[in-house]
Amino acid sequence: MKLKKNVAVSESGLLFNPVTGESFSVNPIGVEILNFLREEKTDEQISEAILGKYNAEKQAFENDYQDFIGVLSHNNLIESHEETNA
């Protein structure tokens, strides 16, 4: 999965979807995750990077990560590899 190309992300964590005109804000860890998604990192690579950098419980991070991905997907901000290859 990856962040859609038309979605703009500022360093301060502001996301803008020009298709819908909606904007969202995320915290600094959210910005890091979005950058990883833009680089098309796998879920495992993202988890390893975040857990290696921050003192977080693996299960707690993975639950929060799945919630975050769900919100991004619900708001049509990411695309799966199937969509990319279609």
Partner chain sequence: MKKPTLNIAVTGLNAIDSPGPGVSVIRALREAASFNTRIIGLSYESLEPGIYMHDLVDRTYSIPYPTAGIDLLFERLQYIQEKEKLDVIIPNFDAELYPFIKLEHNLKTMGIHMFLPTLHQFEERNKVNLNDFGKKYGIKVPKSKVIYDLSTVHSLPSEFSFPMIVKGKFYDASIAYSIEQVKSYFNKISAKWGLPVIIQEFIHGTEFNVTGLGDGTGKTIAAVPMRKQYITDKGKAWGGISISDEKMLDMTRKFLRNTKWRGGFELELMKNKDGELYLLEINPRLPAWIYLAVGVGQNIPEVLVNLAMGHTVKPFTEYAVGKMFVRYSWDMIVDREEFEQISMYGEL
Contents of the next structure:
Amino acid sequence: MKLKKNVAVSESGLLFNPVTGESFSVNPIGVEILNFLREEKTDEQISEAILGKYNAEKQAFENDYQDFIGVLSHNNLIESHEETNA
Amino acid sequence: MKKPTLNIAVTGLNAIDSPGPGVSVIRALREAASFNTRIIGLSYESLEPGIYMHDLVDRTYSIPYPTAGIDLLFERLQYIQEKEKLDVIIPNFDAELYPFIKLEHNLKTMGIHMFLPTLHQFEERNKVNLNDFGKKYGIKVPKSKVIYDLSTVHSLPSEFSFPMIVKGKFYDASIAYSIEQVKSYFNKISAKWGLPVIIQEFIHGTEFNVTGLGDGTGKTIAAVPMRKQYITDKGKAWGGISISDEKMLDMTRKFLRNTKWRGGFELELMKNKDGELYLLEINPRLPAWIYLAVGVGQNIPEVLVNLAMGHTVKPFTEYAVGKMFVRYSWDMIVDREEFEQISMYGEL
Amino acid sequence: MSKQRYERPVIKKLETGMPNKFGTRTEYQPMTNIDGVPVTKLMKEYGSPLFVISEKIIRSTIQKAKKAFRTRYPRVQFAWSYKTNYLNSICSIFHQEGSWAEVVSGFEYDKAISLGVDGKKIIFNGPEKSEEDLTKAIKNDSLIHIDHLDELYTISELAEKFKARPRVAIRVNMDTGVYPIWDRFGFNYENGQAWDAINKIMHSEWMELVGLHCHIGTFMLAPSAYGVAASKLAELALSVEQKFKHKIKYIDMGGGFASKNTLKGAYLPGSDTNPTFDDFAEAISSALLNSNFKHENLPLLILETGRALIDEAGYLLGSVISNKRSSTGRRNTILDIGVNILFTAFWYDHKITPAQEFTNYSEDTCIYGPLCMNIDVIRESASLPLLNKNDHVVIHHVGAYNMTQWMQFIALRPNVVLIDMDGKPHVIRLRETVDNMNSMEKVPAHLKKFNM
Ligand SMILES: Cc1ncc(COP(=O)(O)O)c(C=O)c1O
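Same protein, different condition: the form predicted on its own was shown, now please give the form predicted together with the partner chain.
Below is the whole assembly, all chains and molecules, this chain first.
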């Protein structure tokens, strides 16, 4: 999973997609995850980091994480596999 | 004598295709002869152009929608008051007037002045009550009917002929030529603005507007009639000309005398081919074209501020006839950081 | 080191548009305790979902209402409308505050008697009163409000049989400028039915006409309609006085004042816009004081206010079962609260707040109940913080009608807890059990066994 290259996330949680011109607001946990994705952390590493810091159940977080990733790809913010492989 | 500097907050900074009056009101205040101003914008959305007009607006705060309730609005205004020491607020949206009227007393004790219609005046002029309003004050209004559910739509053709106007409680009006259209507008409008929806007789004719100011005792402080010259497909004036029509001014004075209207207003009038004037709607606030009034010699926002501050004012008696406003749109260049500031922190 | 509170990650597109009706109500100021009792503690002890009623709010509300009327009109009497909430403890609070009982069935009548209400202080309304009910009411000297002519004749016959002279009133319906007119109850004012019924009573020796009653609608937002109704009843009373030299003792304006809930389809929140007790009191008292009653003859003003006196005192606590996303990408949240216990979700956008602190990120969410039924929707659209599974929510203003119109459907009905004036919780109605439900059933012998 990889965030699209030129997607910018600011500290305030504003995400800007320069390709489409869309802006999004992201909550602090979301920003952390986006930064992990930018660093190309794996799902397991991300889950470990979040569960280490926050009081959440593994299963619950993983569901939320998948949902979050779903919204990211729905909005074309994630590199699709073909693009990554190419 | 040194001019005082007033901190004035203004809403309605959306200068888009259906523009809010805020930016025009601010221009008027910037030109006031009797005071200097620091202008605080109050915005609902991050893309209201006024937010980014730094030569007109000194600082902007976003405020919660009226639907969030009075308490949240009051909390936000208290926060803003701590930072800005406001003297006056001028609300410019119909939908926010109710909460601001309710807060008038509380804001006053915080040192913030407003000059708004009373709740009674505000309710009475509501489109929903237009028939009664006309009857009570002897002003001619188109026949209208308030509907709460779709099932009553079918009986409309026995009372109204097509086309008829379908109107929302706060905004929106569409002309319907068939029952199917009435139904579809009913659904659209009620989903956005709630119930009831108003059905109004369609008056063929020419549309005019009058803006002005009442002092709350029945006196006419200002009145400027305008004929729309260029109308957008949303029915908004994109160009207009000041006119001198005694009949319109008479109706305006009668409206102010009989209702003892307090505050700014806009009357929407229709003149049919026989020259009869109908009052279609009373907007309980200044219109987006208010700067025309300034241009013809009546700085209504300035006087409104002076009334709010409790000063006595002299009524305007004259204005230049035949002056036009021609509206244009203007592309500002804005840094994304500014958009981010207002979007994420609610202040710019 | 203790871990931070988890909030699910969320990303929301920034969209623009004019002020728009939905998705903008910020409701997430959390409510973590009720009258000083933590919500989490209540739910741990009494389960989820859970109805919680604040005795403090009930008492302060009825006192506020009484004050609004008594400062404007010399003689006022409230009568608690049982159908709004007839849990015994709730009725008793109102009776302690001096309210009489207003009932609309034999069941409610018996409930009032069993609570110890003096029969003379029971108002018996409604279209269905059996001979047995009427007999009881006559013997207890209750106030019987006649709904239709058949009832009038029955009462007359029973009175003659028992050699009694019951105190009666008639229910009057009328045009108050608010539509639809509730003309299926009582006798119509405009077409003369009401005057006709009055004459029938006045000419009968078996009934004493003591009052005139109306109940013009429910969740009324126009105080002016009460002004119209009060004037019309006053006019009827004065006509009776003129024609029969008989004084009408009371005018009963029924119930119907709007509570602070927000009706579906309303743009502004009801807590901001709905009229107050003062507004209603002003309309009714002015109409009565301005009518032609001599001061010493002013009738007693009775009010059967229901929802406006109890809605705000009731909370429904529940838990998040699951978060889902619909096929269109919309957030759906499923609660353990269904329309079977929150009947009023059909006509209000109930305010819902979380019961724990959150950041101010929110998401537009559709709130569903747990029933396997498409109609089980609590809110079509609510802007809520990022609720996790098992998080708690508080639904506000649920005190009226829910604890009487609830259904034992699919699930059992939950505990109802009253928090007393000292902040102490008491269970005032136990949650149902399967045994409770089964104890009412009888299974014929041939159905007691099966092999599958
Ligand atoms: C006769 C009568 N009185 C009083 C009430 C209480 O009404 P509300 O809860 O609207 O105040 C009702 C309710 O329908 C009623 O039918």
